[in-house]
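Only one chain comes next, encoded as structure tokens, the form predicted on its own.
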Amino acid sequence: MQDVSEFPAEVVPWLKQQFQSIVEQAENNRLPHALLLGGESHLGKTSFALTFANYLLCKHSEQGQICGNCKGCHLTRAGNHPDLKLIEPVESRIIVVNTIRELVHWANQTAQQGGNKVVIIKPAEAMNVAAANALLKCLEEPVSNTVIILVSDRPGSLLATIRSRCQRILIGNPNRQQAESYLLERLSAVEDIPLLLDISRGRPLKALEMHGLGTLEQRKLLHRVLQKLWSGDLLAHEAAKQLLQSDPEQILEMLYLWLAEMIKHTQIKDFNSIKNKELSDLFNQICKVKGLTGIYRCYDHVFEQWTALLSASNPNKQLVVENVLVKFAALAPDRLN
């Protein structure tokens, strides 16, 4: 269990209406003891949770506005407010039961600043079974003036009994105009914005992250590597070395999304709206040789390996990427699945 040091936080524009709605509940004394912010990653859930925590701990908040000058605000923004805790995985991707037991003990103590207490758990799906059951007991016997905020990219994976004891707030994508406006204020490379939004599935925060990580250049590199694998100019282990400087999780995500998009457009016979156009010719070549069946097998394999990278099992990332590239190379005409 950690002190919070992720301030300053600010609610992103497309969530301000939802934020105001929950603030009004608090001001009318109708705030539940537990909230579940659910939706895809990179949509502003964490900043929503942190800003609302700041609002609840501010001594002079009014109509959703945080004063920024009271002791509560200073402690919050300094990252050491004694009545605000953040629970998240530290050394692994799992939140263990002892961490939640510490939370229960902390929640039952009197607020040191004499007001609200707030705990943020993110990602909530990182709790193992024992931790989830320990939290359930806390939700079943809520402590007054203590608000638990669960932040989850996959709320459906949480225990149904946990979900039923929280007020659920579904966080969705902004519309295209909102997303583009947000990025126009933050990126000088205006010409990259449409493609960044396409490959981030309309999530501006993900698009910003991709821009910072050089994803567009990585996509070009991945294209070159896949083309050489297909033509037999590279072996899988050589290709893996060329991709070594890239983020393995991002490489597999790009490959997975590309295969998913190509399969979809092949099924509906609509290639005019393909976003990954630089790879469509390669995909069509593979289809002619192997058909969709072979591509489906590769798609399933990429998804399995990508999921493994995101899991707590901590596999060898380079070997995982090489394994995927071996599977992709097997789609070439002179190789067998």
Contents of the next structure:
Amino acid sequence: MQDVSEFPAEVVPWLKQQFQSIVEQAENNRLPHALLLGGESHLGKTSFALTFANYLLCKHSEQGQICGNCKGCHLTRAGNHPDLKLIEPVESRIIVVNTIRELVHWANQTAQQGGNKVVIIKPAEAMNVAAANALLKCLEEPVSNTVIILVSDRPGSLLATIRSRCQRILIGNPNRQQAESYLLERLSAVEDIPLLLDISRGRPLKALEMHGLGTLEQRKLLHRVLQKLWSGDLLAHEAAKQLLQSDPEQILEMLYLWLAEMIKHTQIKDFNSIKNKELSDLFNQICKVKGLTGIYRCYDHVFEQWTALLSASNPNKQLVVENVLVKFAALAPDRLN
Amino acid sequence: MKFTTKRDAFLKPLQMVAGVVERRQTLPILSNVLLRVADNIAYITGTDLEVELVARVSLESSEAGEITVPARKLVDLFRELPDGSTINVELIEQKLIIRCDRFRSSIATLPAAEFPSIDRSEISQEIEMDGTALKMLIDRTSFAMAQQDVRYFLNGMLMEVNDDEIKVVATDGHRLAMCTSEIGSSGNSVEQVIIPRKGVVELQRLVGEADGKVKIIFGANHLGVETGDFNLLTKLLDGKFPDYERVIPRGGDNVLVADRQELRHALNRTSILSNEKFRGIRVSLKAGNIQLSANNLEQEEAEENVSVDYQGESLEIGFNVGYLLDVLGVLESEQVRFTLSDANSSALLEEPGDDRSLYVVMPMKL
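We have the form predicted on its own; now please give the form predicted together with the partner chain.
The complete assembly is shown below, putting the previous chain first.
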């Protein structure tokens, strides 16, 4: 997750047009009382929401530009604006009903600075059922001059009653050119950009984050480990120990994406267009030995474990990784020893 | 910023302001108070984002400026300094330096521009009235406000100005309290605001201390109350208060007048054996006498006869005794007058010969 509540936030280039149109709505007094920003993570939804909030709270904003000098802007920048509420899960992944009740209490009062009031709930799907239901009344009978912005990576998992009360803004991926030029301005390692974009599925902010986390090095490590596992030089639990030095969620996601791509390209028999080139040899071998079913079985297993890791149940990370690696090792040709 | 003040002149206002500041704060700056010095007056501001209290303190000598400092620490420091001492306060390089005799301290600050003080623009009307009258208005009605009702506009108190009258109304849907007072000046335009519960509580605290005139300022988004040394601002509830005139029963013909204290004690005694949750009490009216009776789930019961002035028809009606006791508790007259029409209609409670306060209590099916 990128850093939140950093002001002044800036809208990423590929969302400028959408931002402009919502600003136009606001300037024509046609702004809906609730917005749902839906789309994959790392596409700039949060900065979109924060910039828009800043715009609504600025006293002298013009054509989508904030003045930066009024009291509203000062307070927003200091993170103290009394008419801006940022609701995020604290300590757990869930936004609980009490937080929302407090929010509703707050929303029913007049604005402290005498302008708009803005609520940002992020991520909206973190609200549990009770919290979401507590919000409904407020979403349905909005108080004057109050805008509720829901930010969601998975808008489909929101209650239908929530979704239907909001105007949806769908946030899509930037095109390749936009994404590359965005990264060129921010990364010095130019040669890594295409690969970073590939493995981040075209999401520039994810690519930036991956670069920061050293994901490319992790990939190399994973590659090495899998190769050794495959050739029988390493046992699953030893391999897991090596991999656990980095984030298991990342490892599983990488593995998952690799397998997905592998399956795709095995189906169309086109190994040249594989983006994850380092592993194509290995996968070719796997394919020869076990066929598509073997890969599918592994793919399903990785997916299952990956979602388990992301869920709220908090499984033992080492066991999850070992489990996956054991399954992977089983793809190797049967060895006598 | 720089000023010199007597400890005793500064401490009391500072403590009042710090009382508004909540201890558990999400934003660090909210645990601070804003100190602003101009023209030999220090303005101390504290807020919890719902209400804001500003105190004025005259200074002996000063240089203008503003800054925010942690409320708790400032109060503790001033309180622990000796009585009658003179204190020098100065802002040097974003630290507040406090000197007194041989004591010196330096406190961390946050910039004043980041302090969320309430926006005071758009004032629509100002009225001036007697402080004790305002206190009476609040004391006599605030108990009837709803608590955390989903009808959020009931979680507060309606304040209405019309020509030379100011009226406050509070209701939770089961009972209603209304109190009216003269303003002393006429020609005021109609104004209606709903003050949230928190604002009412702080206002009550403030006017309890003040005597003399208070000024009430109606803004688009806030209500301000100015007493001599303090200025309280509260946010408003953004909603429409229900049409309270429609629920006030007019034209009941069964009028009962009872001794207020006698009835209150009788109700208190009887209520002990009423159902703890519903607190229902049965009132049987006969000429010259009422019988109060209550029973609970354990089949325990209590009854008491009270002589009253009543000439109407025989009637049996149930009430939540808590609602009756609340009303009898805030009235000050010797006697209380009930006006009833039948067992299914609400009762009107008033002070005989004084129509400033008025209470409506819904009956209960027993």
